[in-house]
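As a starting point, one isolated chain is supplied in structure tokens, in the form predicted on its own.
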Amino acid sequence: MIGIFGGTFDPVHYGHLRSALEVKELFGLDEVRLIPSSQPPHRSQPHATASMRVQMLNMAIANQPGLVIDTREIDRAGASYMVLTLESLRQDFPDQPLLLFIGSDAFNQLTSWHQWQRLFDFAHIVVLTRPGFPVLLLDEFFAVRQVGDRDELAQNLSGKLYCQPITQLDISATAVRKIFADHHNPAFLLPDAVIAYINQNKLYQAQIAH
């Protein structure tokens, strides 16, 4: 099974990395593919360039086997629609279950995504929830796809919905950028190598984070 974890990673931080590592272990995944978006359709454009965000990801996962950077959205022209990314991944991995991991906030906006129903044609969707929070209220489209047994994801290539509580670190890239802009110390929020890279390249330091 292959996990898919998309985002702007602007910059990558421990919230991203801890989630990716935890789901890799929980679901026994062969790998988790971290996919930086090029032109995210639902948010403002990234502050750092695509190549810089990829370099920061490389530094962050250098010692973590099984976490892989996938640049297909950056390499592809146009808006970074997840349905196109999953379709492409399905062509590359025709016989592997694909698990798209998204946070509960993103899931609540899923019906605004481009061709969102087709996501299930190519992958399972795993909603990452906070421990102790109630399971999401679902309409019929989602309810008929929801499963309560993790093993069902391994037994099917796509089409299922599963909710997984994980340790969600309360870190946001917006807050991290503001720390750099305010010239405060970002230690323990993201890897030291990434902090050094940001400082060396003077990223985020003169920007008002939004």
Ligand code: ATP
Second form
Amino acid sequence: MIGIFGGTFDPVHYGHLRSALEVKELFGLDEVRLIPSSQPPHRSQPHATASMRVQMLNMAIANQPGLVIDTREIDRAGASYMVLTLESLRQDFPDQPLLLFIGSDAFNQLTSWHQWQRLFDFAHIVVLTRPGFPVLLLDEFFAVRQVGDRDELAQNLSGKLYCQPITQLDISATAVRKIFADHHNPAFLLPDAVIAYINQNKLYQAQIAH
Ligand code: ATP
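Structure of the form predicted in complex with this ligand, please, following the form predicted on its own?
The complete assembly is shown below, putting the previous chain first.
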């Protein structure tokens, strides 16, 4: 089984990295593919360039077997629609279940994503929930796909929905950018090599970093 973890990674931080590692172990995945978006359809454009975000990811996952950077959204021209990403991953991995991990906040907006129903044609969706905050599956489309047993994901290539409570570190890229802009110390929020890279390249210096 292959895990898919999309994001802007502007910059990557320990919230992303711990989650990727935890789901890899929890679901017994062969690999988790971290997929930086090129032009996120739902949010403002990234502050760092695509190649800088990829370089920071490379530094962050050095020596972590099983975490892989996948640049297909950056290599592809146009909007980073997840349905296109999953379609191309399915071509590359025709025989493997694909697990798309989505935070519960993002999942609650899923019906605004481009061709959102088709996501299930290519992958399972695993919603990462905060303990004690179950996701409300308001749409019947989701309810009929939900499974309560993690093992059912391995028995199908795609099409199921599973909710996984996870303890999230309270770190966001927005907060990290603000720490750099305010010239405060970002230690212990992201890897030292990434901090050094940001400082060398004078990234996230703008006072209004959001
Ligand atoms: P920003 O603050 O710029 O919105 P972010 O820190 O939320 O960025 P993204 O790159 O937008 O990071 O998020 C990519 C993915 O990582 C999303 O699925 C998001 O839910 C997840 N994620 C972000 N922060 C954390 C965290 N602290 N713990 C676990 N998952 C996280």
